[in-house]
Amino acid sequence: MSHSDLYAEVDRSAYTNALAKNSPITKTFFALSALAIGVSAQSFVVPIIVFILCTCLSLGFAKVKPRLYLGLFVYPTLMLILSCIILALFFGSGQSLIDIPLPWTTWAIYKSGISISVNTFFRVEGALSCLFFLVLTTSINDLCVLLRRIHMPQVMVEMSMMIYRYIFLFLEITEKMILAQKLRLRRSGWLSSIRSLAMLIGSLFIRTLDQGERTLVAMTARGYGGEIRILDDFPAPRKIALLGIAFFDVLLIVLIFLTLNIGVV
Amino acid sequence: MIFKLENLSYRYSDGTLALSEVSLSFARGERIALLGTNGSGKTTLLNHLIGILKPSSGNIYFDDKPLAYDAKSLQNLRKRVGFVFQDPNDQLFAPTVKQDVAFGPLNLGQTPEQVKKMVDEALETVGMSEFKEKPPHFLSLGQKKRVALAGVLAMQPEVIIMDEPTSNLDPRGTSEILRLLLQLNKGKGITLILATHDVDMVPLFANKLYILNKGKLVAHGEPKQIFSDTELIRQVNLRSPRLTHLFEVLNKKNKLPIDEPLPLTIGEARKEILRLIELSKNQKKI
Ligand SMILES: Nc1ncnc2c1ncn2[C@@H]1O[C@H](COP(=O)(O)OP(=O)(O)O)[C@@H](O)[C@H]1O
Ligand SMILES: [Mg+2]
C-alpha cells in the first residue's frame, strides 16, 4: 500500500466502520483514557491488556480490515524495535546480565536495560493501538464537533476542517499533475526527475493560493462572516457505556499498582 | 424585475475589459440562459449579481433597489440569491456533505433543529440523502455538483445562479441536473440564471436567452427567435443546436417548407415532421 492509499483507507474506515454511528464522545473517552493509563504503567502487563482490548474493539466491533489495522503498525513498530534494541544494549545500571569482553573494556548489558526496553516497547504499542482505534473509528467531522464542544479555539477547529478537506483535494490534483507529466514523457533520469518535481511543487503552490482565494469567494457567497459554524448533532453518549469505560479504567489503574514490580528478567 | 443592469462595465486590474456597457433585466420566475464562448464574460457578469465584483461603471438594481455593498445588505442579497460555482471543489470545503450543506443555513442564524430539517430537505431534493455523512472526496463530479446545489437550496433562495452547471458532466448527469432545476423553477417559482457555452443545453430549459460576445450583450429574447438568426449565431462563434441545424439544412438545401422559427426541442421537431408528412400526403391527393 502506498502512503496516500493508506491515508485514504484510514479515512474511508473512519466513515464506514461499524462503530461510525456511535457517539464520538464515548470513543474518544475510551481511547484517550486507555492511552493515558497505558503510558503511565510501569510494567508491560497493563499496556498489553490495553493493546489486546483496542485490537479486539477495532477488528471485532468496528470491523476494521485486519490488513489495514496491522498495516498501520508496520512503520512505527520498525522504528520502535530499533529504539528498543538501543535501549537494551546501552541503557541500565546495577547488576549486569551479560558481560561481553572487549579488548579495551567489558561491555555490560544490564537487567534493568532490558526491562526498560521491553516495557517501552509494549507501552508504545499499547498507545498506538489506542490512537489507531480512534482514527479508524471516528471521522474528522466528529472530532471537529467534539473539539468545538470542549471549547477549543475556533481557528484550530476551522483549520483542521479545511486542512482535512484540502489534503484530499490536493492529493487528487497532485496525482493528476504527475500523470500529466508522465504522459508528456517525463524522463526518468535523476536530474530531470528533480526538475519535474520542482515544477510540480511550484505549480502546486500556486494552485493552493488560487484555491484559497476561490474557496473564500464561494464561502462568502453563502454568507460567510468570518466564523465557520458547525452543525453539532451527534447522538448523546450512552451513560451506561461511559460508566462501563470508567469502571474498566479504574480496574486498569488498580492493576497498574498490582503489577508495579513485574519484570521480564 | 429581480435584477436590472444599466450600462455595466467591468475592467479587471490587469486591464482586461471583461464587460462593456451591458444593460439587461431579469424578471422573477424566468429561466434565463447566458450563452457565450469561453472568455465572453459570463462568469464576470454573474459575479456582479451577488456583489463579489463591483462594476467599474454602471448600475445594478436588485429587486428595484440599487445594490448596496455594506455587510448587511450583502448578507441579505446572498440569502435570497444562491450561487453555485462552476467547480464544486471550490465550493465544498467541509469534512462531510451534511456539514457543507449546513454551512449556509447556519450563517443565516437558524437554530440547529431548523438547519437539520433544511439540510435533509435539500439533500432529498437533489437525491443525495444517502451520502449525508460522507466526505466530499468520496463523490463523483456529478454528485459533488448536486451537493453544491443542495448547499444553496438549503438557504431557500428566490434566485439560483449556476455557472456552467453541466460542464464536464456526462449526458445522464446533465439531464438530471436540468430536470432538477426545471422542477425547482416550476414547483417553487425559483428564478434560474444559468451561464453556459453549451448550445444544445439551452433549448432544454431556458425561456429567455442572452448572448454575450467579448463582454458585450449582442442579443436577447426567446431562444426560438434568437436561434433563427443563424447569421448572428455564427458571428459570435457559436452554432445552432444540432436539431435546429438539421432543419436549417433541410430548408436551405432540400427546399423543404419548414416553418419559422425553426424547432429547437425534440417535441417541436416531432410536430414539424408530422406537419410535413401531412402536407405531402395532402399534396399527393391533389
Ligand atoms: N481574475 C481575472 N483577472 C484578469 N482577467 C480576467 C480574470 N478573470 C477573467 N478575466 C478575463 O475576463 C474575460 C471574461 O472572463 P470570464 O467572465 O471568466 O468569461 P466566461 O465565464 O464567459 O468564460 C476573459 O477575457 C478573461 O480572460
Ligand atoms: Mg466562466
The other form holds:
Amino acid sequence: MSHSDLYAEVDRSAYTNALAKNSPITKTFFALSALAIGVSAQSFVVPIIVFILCTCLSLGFAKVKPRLYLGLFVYPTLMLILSCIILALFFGSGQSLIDIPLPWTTWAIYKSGISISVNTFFRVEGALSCLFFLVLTTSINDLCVLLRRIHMPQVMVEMSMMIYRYIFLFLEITEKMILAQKLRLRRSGWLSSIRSLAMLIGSLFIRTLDQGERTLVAMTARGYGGEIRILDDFPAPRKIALLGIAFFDVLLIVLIFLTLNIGVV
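Please show me the structure of the same protein in the form predicted on its own, now that we have looked at it in the form predicted together with its partner chain.
Nothing else is written out below except the one chain.
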C-alpha cells in the first residue's frame, strides 16, 4: 500500500468508523489513560490486556478494517522485534540463563534481560494499539478542536494539522522521485545511491518550500487571516462513559501491583 493510499484509508476510517460520532474527549481519555498505565506496568500482563481491549474496540466496535489495523503494526513490530532481540541478548544482570564461552570472554544471556525484552515488547505493542485506536476512530479536526479546548497554543494546533495533512503528500512525492531515479539507473551502485540520496534530499527540500508558499497563497486567497477555523460541534462526553473508563483504569492500576512479581523466566 502506497503512502497516499495509507493516508486515504486512515482518514476515511477516522470519519466513517462506527465510533466516529462518539465524543473525542471520551476516546482520547480512554486511549491516553490506557497508554500511560500500560507503559507504566512492570510485567506483561497489563499491556496484554490493554492490547486485547483496544484491538477489540477497534475491530469489533469501531468496525475498522482488519487489513488496515493490522497493516499499521507491521513496520513498528518488525523494528520492535529487532530491538527486543538486542535487549535479550546483550542486556541484563544477575543470574545468567545461558553462558556461551568465547575465545576472549564468556557471553552471558541473563534472565533479567529476557524479562526486560518480553515486557518491553508487550508494553510497546499495547501503546501502539492505544494510539492506533485513537487515530483510526477520531478525525484530525476533532483532535485539533480538543487541543484548543484544553488551551493548547494556537500555533501548535495549526502546525499539527498542517504536518498531518502534508506528511503523506511528501512521502508520496519521495516515492515518485525514488522511482524516477531508479528508472534512470541513478541507484545502480553504492556511490551512485549516496549521490542520488543527496539529490533526493535537496529536491525534496525545495519541493517543501515551494509547496509551503503555494499553500499560503491558496489559504490567503480564501480569507486566511492567521487562524484556521474549525467547526466546533462534536458531542459532549457522557459522564457514565468517563466514570466507566476511570473505574477500568483503577482496576488496571490494582492489577499492576498484583502482578509485580510475575516474570517470564
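These figures come from a predicted structure and were not determined experimentally. C-alpha atoms forming the largest set that superposes within 1.5 Å between two forms make up the rigid core. Numbering follows the first chain given and starts at 1.
After superposing the rigid core, the Cα of K65 is displaced by less than 2 Å between these two forms.
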